[in-house]
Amino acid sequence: MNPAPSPSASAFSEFSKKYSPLVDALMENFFMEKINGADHPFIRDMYAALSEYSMRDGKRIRPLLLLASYEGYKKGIRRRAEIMKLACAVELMHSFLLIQDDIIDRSPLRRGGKSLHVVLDEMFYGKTHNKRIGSDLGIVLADVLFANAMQLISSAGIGSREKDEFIRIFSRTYEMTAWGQILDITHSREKRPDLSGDWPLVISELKTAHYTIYYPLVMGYVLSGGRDDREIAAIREFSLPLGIAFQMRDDILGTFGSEKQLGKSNDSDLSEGKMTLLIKYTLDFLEGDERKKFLSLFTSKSKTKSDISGMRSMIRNSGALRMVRARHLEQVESSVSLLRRLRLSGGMKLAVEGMIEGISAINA
């Protein structure tokens, strides 16, 4: 018999059940308006592909954190329908980044279905000599999602002061994420991995912690009317270890999890030669011929299933997996402690604590 969920896990589950369908319904209605109002059939077809990709099942963590922050800091909830548009814009930007990520990683799967560039390749198969048409179209359709997000933001009926502040933070969010993505690209498929710095942690902070945890919470805070720099600093202090824990969990599952858990292959991180904390610790811990062997496999341009299986065993046997699990737990415990300092209402603080419990669980 499974144990009963904790009060915090139940609080987050109830919050998610209440708001995730509202975010999805708003997105679905937005895409239907785009499809029905398309000036040309090809625009209708492209929006249908975007809609299917963006509407796939997901955790909706970023819009949920924005909404939890807004409700937790607001005294008397108003304009919730308008704030939902902004939460939806944040989720569209998540799809925007996933499309780019799939193209960069050459990943064929996302959220249990084909990646958008693969869908587009199949749509135009045999109609062109362009072998990269799916990737070419995916890049442009990601830009369409960015335009859609800006349309939703401009349509939100909120005060100009709050909207200006939201746009400032919104812009900063995706600039920081881009710097993290650039570092991720330059530290993948390296011929000679740069082990001189803590690049995996820098990438995790820029690419994941800011965009997944910190900025959604700050967006909700400023939309509630909050302007206290000390509270924003406290949100940041809480968010960064949690975001890094989120990435550590993702890295562990991306190497040792199942395809069902991930919605994509668990070979991709190793196949692409991504410099995760698992890899850095493995190279730190291994010595002599074992280290040379692992480094040769990791930097190989192409890897067989046997190569990847061997790398998994070496990561596990080196103690790197155990070390990342321990550091993941440290980051989670730090964020739980720092959550208490935030001036969120009790109910929303409990819901956020429930989300932390989800990040703390690694079934791999």
The other form holds:
There are 2 protein chains.
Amino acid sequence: MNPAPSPSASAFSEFSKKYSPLVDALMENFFMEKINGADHPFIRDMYAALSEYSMRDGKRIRPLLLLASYEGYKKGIRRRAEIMKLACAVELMHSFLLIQDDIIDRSPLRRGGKSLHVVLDEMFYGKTHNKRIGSDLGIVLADVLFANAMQLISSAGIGSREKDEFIRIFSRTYEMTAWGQILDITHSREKRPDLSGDWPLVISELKTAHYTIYYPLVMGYVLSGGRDDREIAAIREFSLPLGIAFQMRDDILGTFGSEKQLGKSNDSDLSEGKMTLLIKYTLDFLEGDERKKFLSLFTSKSKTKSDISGMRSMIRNSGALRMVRARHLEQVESSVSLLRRLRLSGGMKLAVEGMIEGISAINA
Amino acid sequence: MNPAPSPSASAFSEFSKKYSPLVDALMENFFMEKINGADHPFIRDMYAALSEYSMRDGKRIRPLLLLASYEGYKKGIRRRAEIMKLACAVELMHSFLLIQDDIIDRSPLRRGGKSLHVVLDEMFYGKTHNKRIGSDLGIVLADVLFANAMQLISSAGIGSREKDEFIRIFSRTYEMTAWGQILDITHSREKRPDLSGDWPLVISELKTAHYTIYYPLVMGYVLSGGRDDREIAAIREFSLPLGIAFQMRDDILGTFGSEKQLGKSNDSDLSEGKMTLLIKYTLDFLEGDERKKFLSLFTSKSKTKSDISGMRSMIRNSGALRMVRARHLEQVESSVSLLRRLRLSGGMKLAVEGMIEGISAINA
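With the form predicted on its own done, generate the form predicted together with a further copy of the same chain in the same format.
First the chain shown before, then all remaining chains and molecules of the complex.
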């Protein structure tokens, strides 16, 4: 028998069991309308591919955080059905980003299935001389999801001030994530890694803390009618360590996790020469020839299986893995204590704490 | 001495001289604020590249049509400064599409300069093992422009009903264009061209008629407070032939225009095996061995300079070029007569007619 789950774990699981299916149902319904209303058969096929991709199992973490924040800050009854449309728009933005991310990273797998550009490549296999047709189509189809997100936003019946504020935050969310993505691209496969700045931390702040935690929570707060800049600052303070913890977990799993857990190869961060915190610490901790050797493997154009497993050992033996694990724990603890300061209702605080527990555990 | 311009040409030139600089000034100001407010030097550099690209000389046809429609339909004084923000958002969407279009088509030139992905490739030359870094960054930077467009939209002080309607049309504009783009991708470099449907016409409708003419005009109409579905239908009727005429002109120039006029090579449509109306008619008109020869050149994986000039002669000799020229003229005439039926003010009608004249002339 498993031990009884903690109260926070139960609170999150109940919240997720209630709201995830609502987000999914709304998304599915949205795509069904698009499929049924398609003017041409090819549009129907494209929406079917987008729907299959977007509906795959996922944590739905961003819409859930938006909804938890809305529920936890709201006073009295407001329009939950309208807020659901906005939560769904946030999830569509996420699919949009994943599609592009996989095209940029040349990743073949996502959420236990093929990446969208691979699905599209196969759809047109043998029909074209264009070897990159899947990526070409994927870029445009990702944009269709962004247009879809805007359609959901325009259809949400909320106050005009809330709507403008939501759009401002939504677009800001995307912009921040884009800067994180750009840093990620420019700090991968570098010939001479830029060790001048705290790039891995800046990337975590932009790509994870803001994108996954801060902005969804602020959206929920603003939609509940919240306008207090001090509360928004408190949400940000809470989000930064949590986002960094998430990114650290991703980095550890990305190199030391099982492929089954990841849904993709655990070689890719290393083979792409991605400047993660693990790499940064390894380069800080190693000295002399060892450091030279690691750096030369890390910056080499192509890496063999044995190069990669050599790098993995060096990261472990240098103490970098232990260090990132320790800092991960610190960040999680700090976020849990900062969560207490928020003016979120007790029930929603408990649920968010449960989500932190669930996602912060590292089995690697 | 040149002959005096027609009244419509003068009306358009005056309108454009008044409003183009306003759109550009707002766009420049927007980018300056982004550059000055950048949190990191790399963000400043990226916005500088986006600004240089977006501010290059261009016809600004979509914001001008939106503004002409707004001015021509509005009753009494409304908020022109707020409408300018929306016109500017439409122009940013256009830059976003051009950036992606050049990545997808591997086009090195745009608006008399290098395509954005080429600019970015050069920025990171020698620093990375990633040979596609310019395209990778370009995809993300294009998205930043879309986020910027949303920021402009959220900041526009207009009624909440107009705002929702504007966002609905804006996102629909993008979606329709995406479908056109997808047809364009799937009907280029085909191994066996799909001659079953009127694809070149469908592509013109989606990519040009809706994107360039219909939606900008409807945006202006709706922003002026217009709500009459019959007027919207009349705008659509006018836009279809004009959009098709524009596309025909583009197709003719794309194969028979001078490179100087085009700002890019006049070989690319043919070398990419793009299914344009010129190709469609050529395949309709040629018979027997001639048709077989043309089809085999058209569907070949790579084409020599002499293959391309051979195809050019066959298009001309088959009568397809003459046919597209004749149909182009018909479409222009039909659009001019449909323009008269719109309830747009006389002054703006004249300006739009001037724009049609200016853009519909084909010097090839």
